[in-house]
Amino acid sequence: MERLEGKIALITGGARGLGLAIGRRFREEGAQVVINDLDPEAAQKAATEIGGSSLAADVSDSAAVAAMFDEVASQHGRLDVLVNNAGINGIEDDPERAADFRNRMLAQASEAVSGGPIETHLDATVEATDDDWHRMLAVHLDGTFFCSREALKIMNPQMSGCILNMGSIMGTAGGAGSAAYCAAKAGILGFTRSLAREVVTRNIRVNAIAPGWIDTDFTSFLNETKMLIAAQTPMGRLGDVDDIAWAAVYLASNEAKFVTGQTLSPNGGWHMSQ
């Protein structure tokens, strides 16, 4: 129950989902945890549920995020843990958008499984406009690249601190018609495994999560696609919320003190290659 006892913790996007499953049980744990989100009416919301603090900022702009972590800096004096959670699907605020998607996931594999010829293709990827990519870059990777640039900043002079990226098995495996999503939680890994290499000096450790397919909000548009999901999982089911918390709190304490650069991946046997 203090296996991160005294603690600062700032998650990014931990107003719901992951983030906030994340925040409970650091919070449980012993951490001081600030809960980041774009929404701070959300943000506010969720620190006062889990007893933690909150900061709004956009983590896609610098100067935002910039400011965000001067006042974290202002408030505790030091930061010991950044977990880098804020992300999109894409299309969660177009339910038309969702729908088309899942509808032709469907039929694609209707037709596959009917033997097809397969005549429903997905075309994400040459229907996505400029703005879909470089929006799905600038919030995972981008964001992901600032606020660890400037939780180093606080980080350094301790000579300590752990950052934890959230990844995905989109981000190894690929997934059909996540094209933008795919490239941005695999430049993740890449930046994780390059920034335990670099910060290990200063006994900062630098890991990642890939989570598989976890049953949240994130995941709500998939709707009865996610029986497929589920049936090509070895384990049966979507992951739930605690499966990717837990394994946050692991990374974040002194329990993983010798794992940097690793990507630990909770994905109930869907991808077991990282």
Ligand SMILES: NC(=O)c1ccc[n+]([C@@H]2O[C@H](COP(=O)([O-])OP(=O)(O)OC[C@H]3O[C@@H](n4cnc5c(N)ncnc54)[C@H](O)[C@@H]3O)[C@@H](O)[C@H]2O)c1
The other form holds:
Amino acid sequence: MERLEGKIALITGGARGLGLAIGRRFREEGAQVVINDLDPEAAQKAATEIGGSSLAADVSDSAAVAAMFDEVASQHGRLDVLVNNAGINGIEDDPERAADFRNRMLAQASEAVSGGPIETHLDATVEATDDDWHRMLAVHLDGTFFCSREALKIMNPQMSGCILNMGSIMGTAGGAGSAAYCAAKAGILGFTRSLAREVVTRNIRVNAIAPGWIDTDFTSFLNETKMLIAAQTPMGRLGDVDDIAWAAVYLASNEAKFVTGQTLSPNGGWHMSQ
Ligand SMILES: NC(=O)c1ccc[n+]([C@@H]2O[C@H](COP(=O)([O-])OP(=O)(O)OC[C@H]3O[C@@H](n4cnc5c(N)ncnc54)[C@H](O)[C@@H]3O)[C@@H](O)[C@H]2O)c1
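And the form predicted together with the named molecule, for comparison with the form predicted alone?
What follows is the whole complex; the chain from before opens it.
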């Protein structure tokens, strides 16, 4: 219960899903938690729920991120853990597009199980706009960089700290129809390893978590295709948010004091190489 006693932790995209679950477990383990999210009300509601505080900012906005970390420094005077968790799937705000993608996945799967030929194509990359591509990289990759850079301005003089970056199994396995997301997550894994080497001299650890398929709002668009994913997963199910939150607690705690530059991947056996 005291694995993170006295630590100050900032979690981006913490208003719901994995970020909120991480915030809840961090609180239980004794950390003071600052919840970041896009929407100030959603961030504050989550913070109130777990007994933390909130700071709204778009992580892809460099100036907003700098202002948020200035606020952390002035409110707390230090930062022990940054969780770069904010993320988008690219279609959550477009139900029509999500349904179209899902239908194509289902049609393809049905053609495959009936022995082919495959006549349904996902065509997501050829249909993606410049904005789709840039927004995906901006939230995940720019956001991780902007927040890490500002966090290091606080952690470097402390000569201590821990950064956790949310990757995905998609960053190594790839995923049909999600090239921009996979590129962003692969970039985050490379960023993690490089930064880990750079800041080790300052006693700062940097690790990634690469979740498998987890039941959150992020994956709700999958609807009935979740059955296909569960069937492809050796453990026969999607993960729950605590499957990731406990990994974050471990990596942020002193139990992981010899762990840096690593990717921990709770994924039910879906993917066995990170
Ligand atoms: N759910 C999964 O299956 C899964 C699998 C692998 C990786 N991930 C990653 O885990 C992270 C969290 O996923 P989740 O399932 O909790 O998703 P979610 O959609 O439930 O939560 C994401 C949160 O991030 C916030 N957010 C989005 N853009 C933001 C921005 N620009 N600035 C600040 N906040 C922003 C959202 O408002 C939301 O509260 C993401 O990085 C996602 O890519 C999720």
